[in-house]
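Just one chain is shown here, as structure tokens, and it is the form predicted on its own.
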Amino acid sequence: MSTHPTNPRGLGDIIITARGFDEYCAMFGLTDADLIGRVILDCPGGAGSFATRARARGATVTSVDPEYATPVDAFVSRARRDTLYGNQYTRTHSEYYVWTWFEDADIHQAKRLAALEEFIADYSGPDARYVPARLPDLPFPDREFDLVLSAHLMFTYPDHFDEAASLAALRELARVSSREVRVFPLSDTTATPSAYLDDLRAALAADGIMSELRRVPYEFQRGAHTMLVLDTTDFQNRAAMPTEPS
């Protein structure tokens, strides 16, 4: 349910991404109490270290990207590809970024480049830990996981998910999690803010799923230190309930 642009803006295509652990809690705001004995969704789950350091916390991750479909070779080598043009696309639009979590594009492009390496030693292709599969079709159970994290998709490509995908996006997120979704950042690669948001947060409402905007102690994109926070409690009770016969 993505549009498929001929002139997408900004950044352009969907790369693969390379984040560290450290860089990934900050964007969502991660405690060690959200990992130790959670079951975590990461989706998508890219390149990063991320699952690996979390596992070794205590937590159970499984990273969800449709990318890992792709022979592990090529994967592997797109991943370093994408890795080095967006770090490139940050030295070309340097008015963008807040360079104050990285210093500067150098160091920047050291950090990412170091999180796919561990990236690469703990991973041999899909299994159960990394599982290919695309929003807004996730192969799992309602309520498999206790945090669902999103980074860096539905709002960072507006002309690749409009709303309407944005939407059955969350909504699919939402149906997995039994506590809470975390998405972020809410602009583009060009620093705009969605400018749907509000209108996705009301449709969710109306589904039972309340949501609120939660500042993070992390901004590298201009303007992108919020993170959207989807409770995922009432909407998981409601859809337990059993129906009244008719």
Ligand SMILES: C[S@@+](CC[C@H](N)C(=O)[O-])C[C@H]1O[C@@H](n2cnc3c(N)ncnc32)[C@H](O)[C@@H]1O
Second form
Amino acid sequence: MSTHPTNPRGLGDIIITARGFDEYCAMFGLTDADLIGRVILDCPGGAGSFATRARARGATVTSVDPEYATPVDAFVSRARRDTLYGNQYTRTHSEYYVWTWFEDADIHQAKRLAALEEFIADYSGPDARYVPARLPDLPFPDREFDLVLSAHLMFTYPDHFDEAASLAALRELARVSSREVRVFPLSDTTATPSAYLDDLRAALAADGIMSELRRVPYEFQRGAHTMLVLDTTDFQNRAAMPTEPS
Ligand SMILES: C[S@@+](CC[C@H](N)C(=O)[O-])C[C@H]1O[C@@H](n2cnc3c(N)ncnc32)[C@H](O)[C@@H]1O
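Same protein, the form predicted in complex with this ligand this time rather than the form predicted on its own?
Following is the full complex, with the preceding chain placed first.
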């Protein structure tokens, strides 16, 4: 579904990032109640430490990313290169960022590289925990997960995910969630809010998927302090109901 523009805005092509567990929890407003005993999908998983740390707290986490299909050494060296590139972007576009979560770009780089090291210690290629797949097609049955997380993909890269591709991706994430999908951030890498968020929410509501915008205790990209939450409970209950004989 994604396109490959010759001159994308902001950061450019989609990079593999390595966010830390604490950053993920803040971005998604996650508490222990969201993690302990829960079955969670993280799509895209990238190369961060959320999955390994959440597992240690009692969650079952599946991370999905198309790049898990590449050989481990190539994936890790690209993740390291992309992490440094992403850090360089924050230095040259400092105005797009609020320097409180990370005090400065050196601390940003150190934390991202530390998260990458945790990922590397946990990752040995595709398995049941790290699944190579690409939105909008996930290899899971309906309602497989209690909670679905999606960070820094569709709204971050609107040149790769246009409105139709974003809707298809959101529908697929909702299909595999029995309760909730959380998406963050809602702006791109130039700190510009999504132009079609309201239209997407209206299209999802027409499917029976209600949504809300919920403030989170995190802001790194300027103005990006709110996540999109899809409540899939009614939608899934209706889908699971037997159809009336006509
Ligand atoms: C910026 S990273 C975000 C990773 C992680 N969620 C985070 O916040 O650090 C974007 C990831 O999306 C993956 N990606 C690209 N196209 C995708 C698609 N169609 N479906 C799922 N993941 C995709 C890339 O391989 C990359 O690892």
